[in-house]
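One chain comes next, on its own, written as structure tokens: the form predicted on its own.
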Amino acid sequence: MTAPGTPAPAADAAGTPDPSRRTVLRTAAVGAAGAVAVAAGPVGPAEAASGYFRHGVASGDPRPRRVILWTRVTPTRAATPGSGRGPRIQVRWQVATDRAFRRIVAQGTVRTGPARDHTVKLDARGLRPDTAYFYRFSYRGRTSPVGRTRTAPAHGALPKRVRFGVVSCANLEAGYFHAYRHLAKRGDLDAILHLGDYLYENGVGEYAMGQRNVVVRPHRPRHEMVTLRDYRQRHAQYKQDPDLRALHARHPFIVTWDDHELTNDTWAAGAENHNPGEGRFRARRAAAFRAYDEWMPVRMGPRTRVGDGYRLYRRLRYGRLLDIAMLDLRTYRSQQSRLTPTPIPNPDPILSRPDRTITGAAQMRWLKRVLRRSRAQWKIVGNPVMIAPILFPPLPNEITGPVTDLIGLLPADGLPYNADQWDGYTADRSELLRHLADHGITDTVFVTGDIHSAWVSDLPVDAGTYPLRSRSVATEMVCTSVTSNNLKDILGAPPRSASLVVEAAIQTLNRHVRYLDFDSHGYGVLDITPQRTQMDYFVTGARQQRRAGSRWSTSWQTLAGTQRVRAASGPVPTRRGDR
């Protein structure tokens, strides 16, 4: 996830429809208002130019002196993703400080084969902190595209700033990945935070663009992915998207998954979209995990060997400026509430039970320890689903507590509109927010995906008495989707029309929610300095248009020591060139 100037040893790689989102958005409105081919097919000019390297290159999980490098090799025409065919091969890799590779600082060889779908993933070591590098792979005289990456600052360093692109929820059938294309043009990002739903499991036309499920680009395979072969083929298709491939080649990724990397509304022992006839859930999950491990530039264990572990939650450090705690909120969670309220909210009393968890006990202990012991100024939490309470209405704990204790008929915090978020696991949320308050932990910012809309919120311990009697202990900034349907798409309404009523109602009832946009697709740029953390929100154009543009929408920031958000006057200036 060799000292500079000397060859590195050979790297070790193991050679051997979305009903919940649509229901949530549609019921929120009611309540508040009253074709890319896989490698098996012919290859296009870009793929042909890369020869054996048809799926591009990528890097990820940057540390001060190492970074993960990734590619996939197609050694023979028959060795297509998921086929299990093709020979075991040896691939050479190089890292240099210049794009022409005149100053090579690390290199080696790695073996791969059909057992790991001919993917290559290695830890390039012996690098310098806070330094841009170029990398490439070669096989049988053909060279991959050149990738650019960047190491993290030294643990004791205090950078003047660190800047990330922020994305989530990219459904290939719902449109083109404009957010990726625009982020790939920027030379001023240290990494990309991808907060989940990197790909979608659905079959063709099951969950595409808008009310009519218009298929902009059909999924391959055409059916819902269930087997290891399916997951490998779908990962391969997404990696052939030119905008995603360009972004991977330009910046290192720091990723976590949400549910669609496996299937909709996943929990520890099942999923809403795992149905009879689709086999054992644990077998399906193992297939999804293995394909993710093979195809993503991420450490899922103590080494980069495929299958050496499936623990995705982890900590990354950017000197004394910030720590990043990336969460996994699917693998260990209790089952979601089965109650489907119409229209909203959800009155299921189980949401507050202390034995229900979204993190799992081990991950919660780990997260609390990271937050308490961190010596960095900013604690950034990569959060796949929203933690801010969205309740109808948010009731003071002093009222709901006795009622819940007496009759046990209502959730303790109030009635949520989306029990798939932290709102469905209020005991975990209360434990975490009270931990921040009890230990005086400051400058914690949750950076979140999943909900296909943009939100900015304060995080009070008791939303029902905020801001008069309860203080905010952290903040949250939620990025919208790259392409996945939002409220206007589901309603078929013009932008900034029907959604305005919903947004106003939510903010009126939830005073800690400072900004909300249910209509836009796009991405964020998270800029962190010792003085503040700021998210710039950018909106992209029509999803079905191949070359749609991008524009700045709004900016919000948290000043150091305040634990509250405020509007910023504009986006941070773009730095020029490679850092």
The other form holds:
Amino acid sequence: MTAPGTPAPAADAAGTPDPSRRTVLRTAAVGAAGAVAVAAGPVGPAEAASGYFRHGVASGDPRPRRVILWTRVTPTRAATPGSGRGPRIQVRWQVATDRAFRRIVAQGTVRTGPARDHTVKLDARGLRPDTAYFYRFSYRGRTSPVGRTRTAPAHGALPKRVRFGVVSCANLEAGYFHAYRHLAKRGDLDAILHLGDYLYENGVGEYAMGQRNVVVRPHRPRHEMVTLRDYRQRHAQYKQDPDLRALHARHPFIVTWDDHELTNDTWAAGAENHNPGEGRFRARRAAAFRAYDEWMPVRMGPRTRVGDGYRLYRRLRYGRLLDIAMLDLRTYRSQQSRLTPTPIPNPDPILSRPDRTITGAAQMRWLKRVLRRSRAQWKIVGNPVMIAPILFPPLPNEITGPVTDLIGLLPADGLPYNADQWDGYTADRSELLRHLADHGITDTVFVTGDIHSAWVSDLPVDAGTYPLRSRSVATEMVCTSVTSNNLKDILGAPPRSASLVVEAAIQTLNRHVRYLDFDSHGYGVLDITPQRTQMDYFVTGARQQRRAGSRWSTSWQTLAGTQRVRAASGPVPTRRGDR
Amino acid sequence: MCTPYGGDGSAADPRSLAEVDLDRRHVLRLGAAGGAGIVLSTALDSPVLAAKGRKRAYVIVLDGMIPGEIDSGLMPRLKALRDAGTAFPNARSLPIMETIPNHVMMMTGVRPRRNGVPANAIYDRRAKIHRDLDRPSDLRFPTVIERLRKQGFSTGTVLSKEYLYGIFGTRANHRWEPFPIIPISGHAPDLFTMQALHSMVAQHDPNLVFVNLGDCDRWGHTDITGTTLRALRTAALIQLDLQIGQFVAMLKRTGRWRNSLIVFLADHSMDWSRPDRVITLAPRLARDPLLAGRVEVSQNGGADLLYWTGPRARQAEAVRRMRRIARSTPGVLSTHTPKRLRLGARAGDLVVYCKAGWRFSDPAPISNPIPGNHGHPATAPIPFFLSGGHPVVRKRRSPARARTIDVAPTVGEFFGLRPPRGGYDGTSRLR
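And the form predicted in complex with its partner chain, for comparison with the form predicted on its own?
So here's everything in the complex, that chain up top.
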């Protein structure tokens, strides 16, 4: 099914030079001389009149009576992102119930300056639950583009439906953000769940589109981001992408990070893509966190103030219908096993060592408490990396567990192909899934990013005996990437060819995996009602083309009380008008 | 006069007068139907025998059912009823997740702290014995059954388990004594329970009937294929669905449906344990010098209630030791004070829950050979939905956390009954 009014997407032509790419490169070259590389899209009248607000507006982390509002001001020509230049200034903000700002319900001023890269972030309070608002900023008589946001329902409310856009893994060098553009057209979303890899750290050409590594749009700065200046500039570049800017202006974001917000395969004290020549890892991480805090509409500390803490894991509530637990699976995790490279099955016995962690002890305690105490029907876990076991083959834990304890030669659950996921930290996964079983916690759905492919799985306590003996205690729905390379891109194969063999092999061995698509890019729409949670998968077209369509691909749902997934007959109808 | 079930619920033949059992129940056993022996009893002192008005409410407990089983494809009739009614997919049983306390909470609308029934089995400190809470006097709070009676409504109980029949005593105008009872399980099969329900509706047509269907739970307990095939339980689910379908069909045929509210729910769900996952606390506690000979363990499937029987002055220290020993025992999930769980003094000094896939077996490892199990938090999720043709039943799904304790307020509101003194602990689910 093709979404109304959109052309059917064409396949990527990775590796084939094309006019659009050259156009982009020219645009970037112009941008290199001065302002902005990727502000090549259509510019609305408000934006044209708002030179102070070149990075758009955004909102995030909606609560019943407050929401984060964000923008970045460029008060002088010299005050470019990361420059550390420019005056300290005062910016006015307003929230209204109408787009014309006749009914203003909250307003105030906020200070910013070079110390925080002239970003503005505030918690607008005194709002009404489950209500749409418009917001804007003004500086020296010029106003920003108008953003739209929506508060969460009251904690005691019983919403009939909540709907999210779901995205992850948007690499600017690998293509245009069609997923963002198509989601921005929808008015029926409560928020966008961004599950990480919002931006990529790589230098130009290090990790671009397809097997031939085509740079659709070059990163700025051109080198790998390492310093605070680098991170700020890269955030600024992404914020100027017109599709992302449109999506931010249309819906509030609920975000978490994965690794590329810092660097590839990050763990608590290092990363695969960090070497001593790039300085101390902790200094680099502090810079990445600082820039993220400045540039993202997210609450990271006890208050909204930049630098007051970098705790990203947090809970958001949508009445009694659902709680969202957003996880941080990078900051506290043990180092990944590198015995074999992904995707070679990894026989490293340390994978199941109980002292290894992906969440860290404090976050695990918090997550278990949130899940146990939640009175909401659905428990949505914003999960940066896959939790479903993908093993070759899954082994019955009740048999291998004692053997592993004894001889310690193999991972207890089986051999994973990707030890960067929960598969590399099986003690934590087992603890969490057993916690769900022990406490009778139902209707938990992990919504996941990271892996550039779409997966739908049941989550058994013991995959080795599923479904005959072990039962499923939750489900997982993984959205694919916005642009980042997937299997067909890496293989250079046509869509739905070589990947089919791999998909069949994985599903044969891992019976809890019910759906797998290694080939597509796109986004999800997660629709939650008391009856079921459903993810509609939408596939977007050629990444290197500035415009490409979007079509519905498949839908999967978890019926309340079942802890299992099943195919749905079609996508949820798009509602008219704004929520 | 009672008339037995005649198949369509509208006609029946008179049956023999049963014996009068004044000493135990003060009831008049009025009728028997067919070879199955459907015997209904009507309280002699009941001021009202006939229904008042047109409203009918049926609370049907699908004992031990897991919420997802309704969507398993085995229960199309029940699923259709749920989908057409008001469903609460976030519903949960309350501690202790056992049969008697949750049936009592359904009918009282208050927690065990107020109704006096925290578990199936307790240690009776006064009598110094372990026993089931199956006596009418164990229930210390007015039920919606008797409160409706006082307001002139007629009520009935059709309870498949002997201990439920025991504790609810003569509170209803009309009741069925479960028969035939299956040895060991102590319950009457659903086939007979449903026949009794049909008979009761046909003969007395009470305003409220409280029904317990025990097969699903009992076959879940005893099914040795429980962790894999669950063969007996699966058969019970299919049979139960058929029986429910016939009951609804009867209500529709006889015109009762449009005036009826049916509350379908479970008292708890079910978990299955392996033979090697058994927790026996008694010998561990006995190895502690302070606790030896001074702790009683009342086993409730997935929950153990521990009672300190030593001097009061050493109670705090004893509870600390009990908690430490319990928490260090493999398979134990958590420990709680009865006060925190709002269970009241009868629940002893410490409640110990097991993990999913485990069970308690006290005082000896062979004391509890049953694989199917409940009482612990793993068995808290339950199905809960309102059905029926009365206009109060609307087609909707609510994420609200309905609980067993909500039944009495719901039924009470349906009949316009005022809350009891001190109010309900539960919430009406009509709104």
